[in-house]
Amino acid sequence: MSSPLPDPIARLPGEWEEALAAWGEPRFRAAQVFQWIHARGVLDPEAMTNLPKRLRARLAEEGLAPPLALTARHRAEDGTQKLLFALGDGRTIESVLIPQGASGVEDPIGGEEPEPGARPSTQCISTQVGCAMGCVFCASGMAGLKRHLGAGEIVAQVLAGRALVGEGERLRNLVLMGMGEPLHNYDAVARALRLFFHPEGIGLGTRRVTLSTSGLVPEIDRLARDFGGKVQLAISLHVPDDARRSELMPINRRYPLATLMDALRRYPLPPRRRITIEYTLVRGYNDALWDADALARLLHGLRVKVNLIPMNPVPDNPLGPPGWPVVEAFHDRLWERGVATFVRRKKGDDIAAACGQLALANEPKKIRVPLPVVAGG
């Protein structure tokens, strides 16, 4: 007995062929349905005008409908848009649209140079409602995990975002850096990636999709096997030693830095690509020059670039970013040590653009004791 098909938005063309064959429809209809959903972003069967009426009715019966609804849209002065979506069960998630230039010209999020024509935009999407990783600087982690998103819910954010980019812009890059740990929801995320890359649908190149993880080593290896290293990988590192990283990110107790670095060495990077190392600078905790030296030693021999991210202030969290002179000194020290380093500019900080600040505003938070200030070298 074959396994049940996924929800309609999450189906690949071959799965549509299987479903439509069972309904007595010709094979070519599968490509039409898939293209309506993924290439055109149409989720209302009645709007699929080249399909026969009986098929449109059957698609509606099968549950083809938008799995989320836009309930709030906030625009920052820099053009960044923060989108709040309501899911079918009443939960809410966030997604952020970032026009080229809002993240800083040195290192555009998404990794590729702009092309002539419409100005490219990047969308940051969520993969879970909340997060189970418990990182102390993250609003999503403070509320804990509520549930995984389905592949259709992940893809639907992009279909909606593509229609909401500003005038003269085009959605060109995706980053799985919103609410949740993508590799904790591996099966749904992997299916969403295949849908993003499919040439008859959204059709994004693998260089244009970046997945960020806190360091789930078995799933990093699985991603390498399933996609041949073609998915752009970003690692939320944030501290260059095990003792403090375990305080900041509990996942480090399961997969310490040596284990994580070994996984990065195994990751089959295509030529001329690098893994992104994300390093959130927390005032008085991981922002000293000796931290920069330790980070350079840890990353020695790896094909990486470092994105420095001054911490976004999070309500009810006493931690915060260092001053700009400290950020600049840290940046310069890494370059002196031969590490390609860029500063992630704040994006939409006037609209609470840190992950989870809107969607989880009314959820009870797990407030932790402030981390101690570390001095030394």
Contents of the next structure:
Amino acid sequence: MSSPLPDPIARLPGEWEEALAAWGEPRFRAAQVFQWIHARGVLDPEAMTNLPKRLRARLAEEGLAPPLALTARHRAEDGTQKLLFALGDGRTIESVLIPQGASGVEDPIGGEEPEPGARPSTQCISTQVGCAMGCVFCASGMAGLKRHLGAGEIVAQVLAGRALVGEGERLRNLVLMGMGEPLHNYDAVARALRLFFHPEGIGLGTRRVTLSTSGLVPEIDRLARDFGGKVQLAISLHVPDDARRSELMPINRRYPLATLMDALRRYPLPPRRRITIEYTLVRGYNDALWDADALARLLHGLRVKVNLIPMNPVPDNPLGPPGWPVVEAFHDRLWERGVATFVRRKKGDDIAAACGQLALANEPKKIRVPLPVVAGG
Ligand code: SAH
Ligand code: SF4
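Please give the corresponding structure for the form predicted together with S-adenosyl-L-homocysteine, as opposed to the form predicted on its own shown earlier.
So here's everything in the complex, that chain up top.
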């Protein structure tokens, strides 16, 4: 016997063929069921009108139901929407929809003619409830890992998000930058990626999906092997030396910068693409001009661009963003050193900006690592 099939919503077409064969259904039904779920976002078997009645009944028995429910939807003035979902076990996760133009995350393809009649939007999705990595500036890190999300829960955020984009918008890009470390939940995330890319399903194009990681080196290599550079990589770097990076991001003790940089050099980057380096500016901690110099040296020879993100304040966390002149000076210094650098504008401020904060408002917090001593202010 082969391994048990995943939850219905997380099944790939071949797995539907297997399930349907076991029920005595013809092969071609697999594509129909898959399309209903992933291309059309229909999870109610009764609405799958081209399927015979007995198959619809069987699907209902199988428990083809959304694994999450929308519990809150906040819309900011710029069109950004924050979505809060309840999972089957009552935990909550969040996701953000960002229309292009309002975007703090630029269109990864960039410079493209807008599609006639549809403004592209980007969805930021979660991959875990909380996070085990313990980065000290991050709300998810402060909460600790509650649990991994299943592939079905990851995909269901996108099925819901696609239906909730504003009028005249179309979901075009995904960023795995919500709660959680995607590469710590590799199997579920890889399955979700296959579902996102599948042409009979959601059908996102190559390089339309950006995965952000704090730097789990073996899994970066695995992603390269499994997807061959199809996934756009974003690395949360944040500090250009090991001693302070380990303080801010405990994962650095396991995969220090030299090891991480080697993994980036190995990543099979398609022509004309760059790896995104995320750099959260924390006041008085990593925002000095010599940090910019050290960052430029570290990145020398790599095809990268830097996104500077002034830290979003997190409740019960003493760290915060530097003032605007410091951000500008840091940005300018990187350009002077030849590094393409962009400041990610904070969007949706009036709905509690950073990914990770809304859903955690009702989770108990646990500070897992001592906060670094911050000089100045
Ligand atoms: N775990 C992954 C993806 C989720 S976090 C990662 O760390 O890359 C997405 C991005 O938000 C990361 O770059 C993370 O460092 C950043 N981030 C987390 N908390 C933040 C905060 N309070 N202010 C600004 N950026 C933050
Ligand atoms: Fe986890 Fe990313 Fe937050 Fe670090 S920044 S704790 S890896 S979610």
